[in-house]
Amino acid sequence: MAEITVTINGRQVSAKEGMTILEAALENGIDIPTLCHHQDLTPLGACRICVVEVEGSRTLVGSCHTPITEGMVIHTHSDKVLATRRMIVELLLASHCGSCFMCDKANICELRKIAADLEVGLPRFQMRKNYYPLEDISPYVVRDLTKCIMCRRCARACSEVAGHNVFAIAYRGFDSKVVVDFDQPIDKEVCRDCGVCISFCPTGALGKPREAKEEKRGKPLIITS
């Protein structure tokens, strides 16, 4: 691929033609936060956390799916970009129903890490929240859709990496959610010995059943009648 020159944060860098802004930035040691993006999945641009400012563009653009072009001038951490990212994260937190201190993924939650990096505290907004019952009938995957941020990484990982296509997106607007079949609790035999969706989930929306965790640690299971 041909080499092209772009300017990122005032510094001219070289990158390969066909790269996205995010790829070019990462290759040159410039970190751009992402939530829906994952290097092993097809870019989607759903969360908008990775927006950057491109001179000449009317709006901020998603860096994970926007290809670079010769002479492009990019600002990844301008005041406008940071203010937009903070607002997006604040809105996500305002609609997020999870309780961090009770979440198994609290210390590795990507949403919580990005919020801390951007110095986003308690959201100012009062928003309607979606509360869902815990889905724990499957012996392989526990789902807590109350903690889901609709990044769609589980659906793409299940399809593109595992090749199972267990998940889909249903409904519209605020009622949108990740569903299984006709919006049924997840209980699929193809999930046995998989766990791909769990590893790709950035929050605590997906996890392993507690019995499986105890077995992995080598602790005896206590079975009550």
Second form
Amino acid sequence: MAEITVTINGRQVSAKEGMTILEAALENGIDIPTLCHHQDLTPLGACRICVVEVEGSRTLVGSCHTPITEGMVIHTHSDKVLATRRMIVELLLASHCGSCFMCDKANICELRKIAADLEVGLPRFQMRKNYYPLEDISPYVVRDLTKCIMCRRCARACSEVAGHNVFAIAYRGFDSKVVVDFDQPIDKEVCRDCGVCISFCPTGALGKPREAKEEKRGKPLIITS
Amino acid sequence: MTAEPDVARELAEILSHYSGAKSELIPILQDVQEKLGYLPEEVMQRVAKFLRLTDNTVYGVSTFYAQFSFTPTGRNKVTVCRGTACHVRGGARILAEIERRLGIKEGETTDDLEYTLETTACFGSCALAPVVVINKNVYGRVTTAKLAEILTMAE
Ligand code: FES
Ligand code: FES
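Structure of the form predicted in complex with its partner chain, please, following the form predicted alone?
To see the whole picture, the full complex is given below, headed by that same chain.
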């Protein structure tokens, strides 16, 4: 594949044609936060955390799904980009249930980590939260849709990695959610114990049932800033 | 709704016009909605089989569109505008009066399956506010006094 030269944060780098901006940046040691993106899944561009500024483009573009083109001038951490990312996290958190203290995945939660990295402070927005009943009837997965951020990683992982199609997106707008069958709680009839979706879920929405006395997963989150 | 075999026959008749390509999902659902007035779960399952999709894909698509209903709808569909212009000219009172007359709330259907009551956020005929639409017939400048007449006209 042909080599392409792009400018990232004022530095000329070469990358391969067909790469996304995110891949080109990572290759050159520049970290762009992502949430809905996962290297093993097809890019979707749902969360917009990964936006970057591209000179000549009317809007910010999602780096996880935008391919590079020759001569592109990209800014991954400009003020505008950072402000936008912060706003996106704030909005995600505004509709998030916020029970991180009790959350099993609090220490490995990508949403929390990104919020900490971006130094998102106290919530400024108050909005109606969608509370859903905890689904804990399956011996293999516990699902708490209240913590879901609609990144669709579970749905993609289930079909692309595990080869099933347990999840789909239903309803619209604020009501949209990830459904199983005709919007039934997840049980062992539809989902086996492969655990793929659990490992792809960036938040605490999908988890393993916790054994009695078992500790929280992951190391405590150290907030560095 | 009537007995199960009826639904099966209707569905078979609808599906006979289609080849089984995934892109036919919405047209099929529209036909079912038109014929049966709603999308029963077992019909969605059969449609999913027919198109070789998963049940939840069909469910996801159909719940996205406001035109599909999952409970039986009445023979007459009454839609009251809740847009700004209609609100200013008394739309809320019109809705309340219809609710009182039919004995149902918005989004509901009368027990005899005669009426379904819905609201919308502007028909684009604000000059006629307040607007009520019954089965594709538009009634403008509606007053609570005129409602009795309008509703019986629909029958
Ligand atoms: S990570 Fe790119 S849009 Fe979500
Ligand atoms: S507000 Fe009722 S038709 Fe526009």
